[in-house]
Amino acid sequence: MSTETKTRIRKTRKRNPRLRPLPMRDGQVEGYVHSIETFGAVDGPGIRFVAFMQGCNMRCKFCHNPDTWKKNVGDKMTSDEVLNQALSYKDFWGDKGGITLSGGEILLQIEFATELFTKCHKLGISTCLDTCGQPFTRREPWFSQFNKLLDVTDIVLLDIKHINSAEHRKLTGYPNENILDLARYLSDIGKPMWVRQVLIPTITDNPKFLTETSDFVKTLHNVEKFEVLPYHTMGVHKYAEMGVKYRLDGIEPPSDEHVARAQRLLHCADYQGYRDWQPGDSTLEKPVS
């Protein structure tokens, strides 16, 4: 291999850090799995089998699963192994439930997600992608791979950590332009989406920023549900166990009144499409209100 070729590959990997040698077994991509929830009720429509995947680039100050940050570690599982375990719970899913891939950040393991969701669709299993959107880019070859994944994804859960890019960087370590671009792209192609806003006192619990978030979400035509996720401290003990400083020490969860105020400012009640949503729906098929 020439020096020029090696240099080009290094530059490509730097621009697209998801590209890497993939772990393979029995002709299948292996995914790095952090943990599994067999009866998830808050990870997409209906009752869902949820695989939380390992690895995340962002370092959200409020993260309650810092043990998912490290990449290329965890339990290695093939798509067949995850699928076969999930099928044991299929009777609980009903018409809307199915399989959700979450994280960490699932888009760091996009090849595994595509392989698993392709098998799910062949079996008529509803698929849900739970992402913070940070790896999103329109650069190739990543963008084409992402579209292959969307072809077998029924619905996307997208977190908007902060609407202001500078504040988003302070909160997560990254700006948010590509995340908002992802939201616009999903709207343009009609991919159903739930948007979620983490409410953190003194940080995101701010009428100005919440109003800006509301105004942005109103420009999207694919939002089936808009949720407020109240900040909590249930994962703080993990930081001590990992020897990592918890950077929101002293901030308490928001009161019920503050959560209700945020829901009003975000106009969450206006997004009721999730009540009628069925796997396979596209928002391009629905009239825009």
Second form
Amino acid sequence: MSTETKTRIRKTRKRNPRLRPLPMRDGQVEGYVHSIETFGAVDGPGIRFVAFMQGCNMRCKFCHNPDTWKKNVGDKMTSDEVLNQALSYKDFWGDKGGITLSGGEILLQIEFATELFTKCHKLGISTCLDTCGQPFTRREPWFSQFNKLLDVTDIVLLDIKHINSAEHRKLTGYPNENILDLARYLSDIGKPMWVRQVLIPTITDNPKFLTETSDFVKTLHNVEKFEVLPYHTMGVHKYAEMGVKYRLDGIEPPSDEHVARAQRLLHCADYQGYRDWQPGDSTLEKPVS
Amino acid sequence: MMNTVDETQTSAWSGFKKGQWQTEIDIRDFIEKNFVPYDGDESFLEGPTDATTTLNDKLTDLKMKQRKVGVLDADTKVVSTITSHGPGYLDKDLEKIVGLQTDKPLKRSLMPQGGIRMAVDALETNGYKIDPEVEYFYSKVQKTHNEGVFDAYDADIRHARHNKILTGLPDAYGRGRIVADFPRIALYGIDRLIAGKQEDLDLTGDGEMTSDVIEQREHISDQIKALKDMKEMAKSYGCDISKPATNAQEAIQWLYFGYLAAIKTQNGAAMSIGRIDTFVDIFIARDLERGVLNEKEAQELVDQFTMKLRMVFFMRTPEYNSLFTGDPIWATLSLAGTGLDGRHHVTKTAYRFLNTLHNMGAAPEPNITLLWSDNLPTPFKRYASSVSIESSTIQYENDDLMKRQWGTDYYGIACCVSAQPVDSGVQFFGARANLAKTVLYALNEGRDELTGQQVGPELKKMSSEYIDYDEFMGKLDKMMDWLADVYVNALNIIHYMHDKYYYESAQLALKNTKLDYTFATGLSGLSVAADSISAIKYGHVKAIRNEDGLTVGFKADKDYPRYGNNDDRADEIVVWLVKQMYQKMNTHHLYKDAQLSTSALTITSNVVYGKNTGATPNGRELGEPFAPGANPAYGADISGALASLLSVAKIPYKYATDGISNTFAVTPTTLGKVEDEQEDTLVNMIDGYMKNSGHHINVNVFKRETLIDAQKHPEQYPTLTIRVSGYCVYFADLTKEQQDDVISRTFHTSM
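Could you present the same protein in the form predicted in complex with its partner chain, rather than the form predicted on its own shown above?
What follows is the entire complex, opening with the chain shown before.
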């Protein structure tokens, strides 16, 4: 291998730390699990077994799970272990439910997700990926790995924290170009997706930004559902426990009317399953409706 | 006697499909032959008629007045019998279904046969004075059930009762828990039922008068008298129930007269109405087809009948109320279910009964119990879920499980959650024993941890401050042996005396003469006991003792598995406890060779049991409430709602056929963001629980904040209804302690 190649790989790895190999046990990748929710009814279609994975790059000011930020901590579980635990709840899943991987940021443990979802698909279990999209890149080798994961993923839940990249950086520590690119990519390949806009009074509720978000989401063809996630303060106590300053002190959760207004601006009600579009059509070439 | 079909029957039965039910008394056969399953949705339902609304407003008004004063009116002199009172009405001109417990709405009747002390106290604590002659009669002339029981109790039972390791025993009031086959009156008329009982009387015994034959003959004669009295009582309302009902209104009215006879003679711990939905539906369907009834009128009949079930109250003492708060009477109404042939029993009338909650608002009675099966049609499942989400008034029970266990599809729910074959089953109600206290007795040499009295067998002291698991289990085993002995002995006495002094002739007149008895027992503090044992096994627990050597607190050095997290290490302890207690009690002679059953069901008494139990090894403080029924201990189930459900579902129903009650509270937003999703989630959740052999679940859907607000401003939530272990109650009728208890329970939420 030439020095140049080595350097490139090292650089890529630096940019994409998730490709640092995850620990192995019993011939399987181990994932770092923060916690398990056996009864997730708002984390994808139907009742779902949700594994919240540990580790996230973003530092969202409103995050209600700051205890999931740190990487390489938490319960080490193999995909079989997670799967077997999940399977005891399969009678509750009906015809829509299944398994959701959430976080933290699940794409930081992409090999684990791929292994688990592959096993799920063999058993006919519905798989759902709940991501903020921050690790997304079209660079290799990450992109190929991601496509492998998408092959065994039935639906993606994608959060849009802010439509404006500069504002996004202020709010989360990262720009949003690659996140919006992920949305477009998923649209292009026709992967069913639920989009969620986090609604934080004074920060993401500006009608101008919401309209921009709405315009963007309209260009996508794979959006089955568009939801508003109202900001809440239920995780604030965790900051004190962790000794981390909470930066949104004084901001109150939005009222029901406030949420309804945002839903109107975003045209959430328009998203009811697939739109008239075939996989293979490109998002970018479609005129904005 | 040859049972031939006479002319009145022919005309009353015209339009029905023929069957054995015509010559034999067999409601199940009638239902099987005639009912039509309904697969559609709720869109056919009608709102209330003006008459229903006017009546309902009057009743609500009376209930609000009653809430302020406790008791609106009470008999102090007239002892209630089937015929003791003249007719009573809420508004005679508007009522389609008539009949009250006494001569005035919500006026409470006097029933001293269970125990005169209880009757006197109940009146006095509510500001009434019993007539001295009545008191004299039941103290000096006529013995009561209560006196009989105490004549026979031994010191061991009295100690156990006094120290509250046995509580709520039906030794001073009616044991209840009989589901009578009320539809018999409607289908056959009283005369045919009397003829049937007369035939049974003639065939009782072989001529040799042994004590069992004598008792049986006396009981059948009592039943015949009760049937004659029912006829007379109905006549006072202008109805002739000697012959079969000829239309839907009569059918409902006739069967209600049977229920009325039951509640006029028994102040039982539960007065269930049974399983009447498919039966009633057959009559309504015939009338609709004949064009003599429309949907609005059909709904009116169901609404007004249901309203009657909302008007039943008994005179209770404060002690009783502290155990079972909110004046419950468990007019348990079982709906839907499936048949042995695989057809579901959802009819339009099951929908109509659920619709009463829309038409007349939420109310605790009747205690609506939905017999759930995988085979119920989806539209019905969804409709029931929507009613649950809206009103939190439905409990769900596993029809597939119960059908298999009881071998029949014609069973009803007696009391809170206990199944019973309607035609031939009777349950002897047995209250409950306190398992958490039993754990403490094992650690305190058989002494009560609060009174210091030697109640159980005197065991050697524990050898060290840190509790050795094996040593403890040896002592626990001895203590459970003793508890089983004393508990079964007490119940044998109670049921003997109940049959002797307070026999349920009206209800048993409406069942087969040859009966199968279940000997019910109950376990309280199950999760506290299980977690305590787990703490001792895995947590290295130290006992803290006072100067008398009694335990006053515990400290676990290590974390340990807790029941409610789908963790077998803890869950198997719960299963072990239930099975052990069952097996120990089952070695005993049981009254009338009854079949033993047990339950994990506390109703609201979990608060009082907790109050009377010292600190336990699982870290629970002295006086802290137990979790209700089979629920995991408060705060112990931290692995999510489904893990909690699966833990409870591990308790084998075959030991606890009296019921495994799970009280579940969830916030609406946890179920989903929109109504459609919420219904879907609830349906899947119940389906999943039942598929895993869960027996019973109370579903409460509301926010904790709502309850906190309702506690502060009760006037704004006059009919906020919630489900507690095995029944429904107006939140405003709970004591402050019980409200706090409900508020502090595990609410399943997600972030």
